[in-house]
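Coming up is one lone chain in structure tokens, specifically the form predicted alone.
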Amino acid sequence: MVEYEERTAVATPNIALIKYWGRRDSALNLPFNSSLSMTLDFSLRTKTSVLFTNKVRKDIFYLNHRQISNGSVSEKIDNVRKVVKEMKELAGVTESVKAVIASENSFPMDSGIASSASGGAALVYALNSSLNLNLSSKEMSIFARKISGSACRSVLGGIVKWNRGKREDGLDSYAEEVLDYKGWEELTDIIAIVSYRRKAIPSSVGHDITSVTSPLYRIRPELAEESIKRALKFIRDRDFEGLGEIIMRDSNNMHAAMLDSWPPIIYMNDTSIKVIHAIERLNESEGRIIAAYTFDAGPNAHVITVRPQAERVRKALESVRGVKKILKVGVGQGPKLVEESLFSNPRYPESRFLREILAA
């Protein structure tokens, strides 16, 4: 018997400007920071499908069409069944109804485009849809951020901002719009993928390793507080050149400190620093930014632009050897409810399990 409707939500990953890196509480994904973001639209995206039924004994899921057990993609699974629990509970859902959850990514995992930032925004939209709980944007970035701390801020358009939030139970740490999505239209990131592998340190690991360990992050935290304010000022103006020049900065000063952790943590390959050589030769060609590299916790490149120069950014990173493929991608308006789920598809193994349990 189903308890709740199947509902399908789509999300998409955002790329942070000014960094989240290091938690002042794991279990909750505090940061010591804010952080200020770019939701992406749907050229990159998650579908997630849920489903609600006191057919199976356990909550049940399924990524990219695989099921997935206890140890497996541990990072992310337990903080997935808390958020699952805890928003049945807030529905006065009994604890007989079990959850089917199937997620699809249309891009690569754990290799630095926020994969676990999509999956989370669009697993807490579609449960509040389904569990009827018509939560508001702050409220469903805080579930979303349990998840993954990146996945409060996909659950907004536009450009977003992390707030750090000081209480212990996380109810002031929460995303929400600073600009519209439509406000900076031309706003673009054109993505360079140089490695399609998993990253060896995943980032609930490396978060605390630099906080601990590296002498440099100690000033990181008040560090990226004012380049928010900084870049907010520059995105009010829509002054690319000062706000390209914040993105860089924090990209390396991140970096900086997980080199300067123990052990040091390094994402990026060799291929990502030709990028980096690239884009400044770019900027230097044209005697002012144009374009803006920045990585986060992995090895492909977010080269950040505007519209206009979108094609010479491409052509910039088309020469450097060790680049497989470049996407280009612009400012997204957040996740979004959609009819084909991904329990219809009959070649989908999570399709086949629900028609058999549901015909039990």
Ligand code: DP6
Contents of the next structure:
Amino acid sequence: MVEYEERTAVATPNIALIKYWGRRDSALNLPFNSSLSMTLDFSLRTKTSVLFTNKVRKDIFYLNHRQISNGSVSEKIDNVRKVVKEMKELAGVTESVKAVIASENSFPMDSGIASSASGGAALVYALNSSLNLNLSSKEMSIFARKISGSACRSVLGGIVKWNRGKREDGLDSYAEEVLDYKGWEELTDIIAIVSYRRKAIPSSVGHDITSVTSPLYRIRPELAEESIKRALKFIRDRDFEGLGEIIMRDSNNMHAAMLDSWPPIIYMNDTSIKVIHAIERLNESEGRIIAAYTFDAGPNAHVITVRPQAERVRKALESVRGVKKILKVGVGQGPKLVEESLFSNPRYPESRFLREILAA
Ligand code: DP6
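Next up, can you give the form predicted in complex with the ligand of this protein, since the form predicted alone came first?
All chains and molecules follow, beginning with the one already shown.
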């Protein structure tokens, strides 16, 4: 048997500045519009270890130290299985060799912070290295996209653009870095956690409800492409005011289309709306835009600002009743390989499991 080295990678979530919502192909996660995001730094991360062995009979997955059985825990597990299979085939791994994969988030899955983007990116990164595939970031982004659309952007650091592409096979739908993570280091995401609950409607379902039923959505794909062009110019000019306005308007536009869906989809809650008002008051008192709110498929607020304003934004958020926790996160560099594996920590069940089977 060819030996594949055990590998561990860490990757981070990203926050969309211009959102992905609505898919032209839901099996391949091909979007109707391009999107733009900022990769977050390592203060929030997913760590994933992979190992190949012929001592087990099927691929085995651990998520946060629990073994995943079919159809449980995460709706993305089927996508994960598919991608593991495709990458193994690409590397010419024989059928009898199976993967053991363990993944752990540094933030709780129910914290309202999306883990599918960092999880998908960390997995593809670790597999690429373990299987000696030497894939380009474009190729890794395509694999990560099939796990979760937004994961294709977490394969890269800095400011990232996911080109929607036009091909049916999705080979032109992948993410590219548009600005290195050191290019605008001052950018900061102040996250206000307002709810720890899991979202009622998973994004994988919400995408299709909105694109099929919302009349407002019809204008969204083109609008998003235009917003990206304008945002890229503001990023080039390091013009925060210009960028901030587009960020808020794009989030509002996506949530308007969600509300316009049938049945309506409402991810924001009362506290989210209070955050919007608090940021409006802050910007008004300043006489210019120093902070920009944006919401994904959930009620937690991401407030984008620049570092010198971060404390003021934090204070404004602290004064909002219902905000449970505030995190400050900078621009991240994208995934990397690390030494310490989840299989080497004797406290973890995946480590005990491996020791037993490898000793058998
Ligand atoms: C609202 O990436 O979770 O966060 O492709 O079905 O996995 P799937 O969807 P997902 O959608 C995230 C949508 C969003 C906006 C964004 O991140 O661009």
